[in-house]
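Only one chain comes next, encoded as structure tokens, the form predicted on its own.
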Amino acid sequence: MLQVTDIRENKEKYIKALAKRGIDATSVLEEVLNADEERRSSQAQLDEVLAQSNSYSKEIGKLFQTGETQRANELKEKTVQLKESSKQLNEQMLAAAEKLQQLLYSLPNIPNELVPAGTDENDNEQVYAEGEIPKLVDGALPHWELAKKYDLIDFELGVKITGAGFPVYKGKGARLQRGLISYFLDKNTSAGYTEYQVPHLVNEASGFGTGQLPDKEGQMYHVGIDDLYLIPTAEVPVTNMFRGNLLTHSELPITCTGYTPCFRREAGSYGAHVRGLNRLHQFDKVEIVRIEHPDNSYAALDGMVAHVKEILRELKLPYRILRLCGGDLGFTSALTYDFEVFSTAQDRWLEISSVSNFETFQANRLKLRFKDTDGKNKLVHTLNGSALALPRVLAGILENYQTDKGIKIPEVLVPYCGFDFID
């Protein structure tokens, strides 16, 4: 959530920055400032009325003690009027505060200056690429056909149990999935991240805290009877562990990792590009989350990018890194780097990680602050990234490591899987 005090002082900066997202925010920012002015005015009047009422109450007590009953009763009448005024002013103040809150919830984060201008994914900027695209044998298959051929994943069984987008992993497919999760967690913990196991359902406050609500409410599974949401990423419960905290300077940075299944409705997704593991309603992902001092957050972002690079280098998958343009940038992000692996059998790039800095956007919603060395309470910066999302990594391994005799397993995964070949 953007900070209204900063908007008040730098409105033109916000208009220019949000234009990079393709948003003309002039009118909504005016509404924000008007609602804030109304809230502050009502609050000031309310404070004045309450102060006057308190003053009268003290005076009434003294008047009764000295026998000045008539004057005391006159002041009592005035306190009744002040009470009614305070009730009306409080209602006005709360209404203005609610309007302000909803307006701020509707505004996305402002892009960092490094974010390129653009309208959609076609305008994203490639900043790095590594690895050779393998030359596959004649008749190479996409991963969904390999999964069926080698009995690794049963998509139809998932449809029977739940519906499309809920695959069942079997045999070596399940062991490879488990091996990837363990490998990712080991890489993250060896890099200094503390591992957490967190709930897979969250309350509404957690959804608002990290910005999934109200922006992506239609993409989240909602358990109405209990008013809980299935998590779309471990980012939500992990970051919300610190909601409302006031940290000390020495506690930063906080670095967390966790594995969870993720649940996304993906409404409106259809076509050949969502076949197999390309787009699922339930999938596994290992996440890394950092809570940083604002002065260090972009160095931390670079470190997260380097960390994901190392994982893909060990898996020996060809990949590239994109800096997302304003039009493709997530609602809460100030700067995002997407990692994509090349699917040789599909002849297309598949996103397998997003690494983002949210600056103070999430922290303001979370009321997550730290006491700096100057004694002032300040908002932290929050960051997160996938390290990694499993489905498309698995798809990339199956397709890029296939041979005419079967599928090789990346060397680094063999100790985790207990086998080096699928045939």
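What would the structure be for the form predicted in complex with the RNA, rather than the form predicted on its own?
Shown below: the chain alone.
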């Protein structure tokens, strides 16, 4: 959520920045400032009435103590009217505050200066690429056929017990998944991230905290009877562990990692691009989350990018890094780098990680602050990234490591899998 105090002072900056997302925010921001003005003026009037009322009360107390009941009762009558008007003003103030809140909820984060202008994924800017694209054998298969051929994943079985987008991993396929999760967690913890196991369902307040609610409600599975949401990413429970906290500056940075399944309804897209592991309703992901001092958040973002790079380098997968353009940037993000692995058999890039700095956007909703060295309470910066999302990494491994005899296992994963070849 954007900070209204900052909008008040830098309206033009916000209009300019949001234009990068293709949003003309001129009139919305005008409404924001009007609602803010309305809230403040009705609050000021209310405060005045309450101040008067408070001073009467104090006086009445004193009068009773000195036994001047007559005078006290006279004053009591004066407070009746004040009460009535305070009630009215309070309603006015709450209505304006609510309106302001709704307007602010509707506005996405403002992009960082580095974010290129653009409308969709075609305008994303490639900033890095590494790894050789392998030459595959004749008749190389896409991963969904490899999965079937070597009996690694059963998509139909998942359809039977749940529905499309809920695959069943089997045998070496299941073991490879487990190996990847352990490998990722080990990489993250040895880079200093603390491992967490968190709930896979969260309450409404957590959904609001990280920005999934209210604008992306339809993307989460909702358990109505208990009013809980299945998490779309570990980001939600992990970041919300710190909701409402006031940290000391010496506690920063806080770095967490966690493996969770992720649940996404993602309605609306069909065809070859969602075949196999390309898009799922349930998938596994290892996430890294950082809570940072504002001065350090962009250095931290670079550090996270370097960390993910190292993992992909070890896996020897060909990948590239994109800086997302304004039109493709997530609602809550100020700057995002997407990592994509090249799927040779499909001849296309698959997104496997997204690393973002949210600056104060989440922290403002979360009321997650720290006491800085100057004694002032400030909002922290939150960041997170996938390190990594499993299905497409698995797809990339299966496709890029295939030979005419079977599938090789990347060297670093062999100790985690207990085998080096799938045939």
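Positions refer to the first chain, counted from 1. Rigid core: the largest C-alpha set superposing within 1.5 Å between the two forms. If you're wondering where the values come from, they're calculated on a predicted model, not measured in any experiment.
Core-superposed comparison between the two forms: CA of Gln45 displaced by less than 2 Å.
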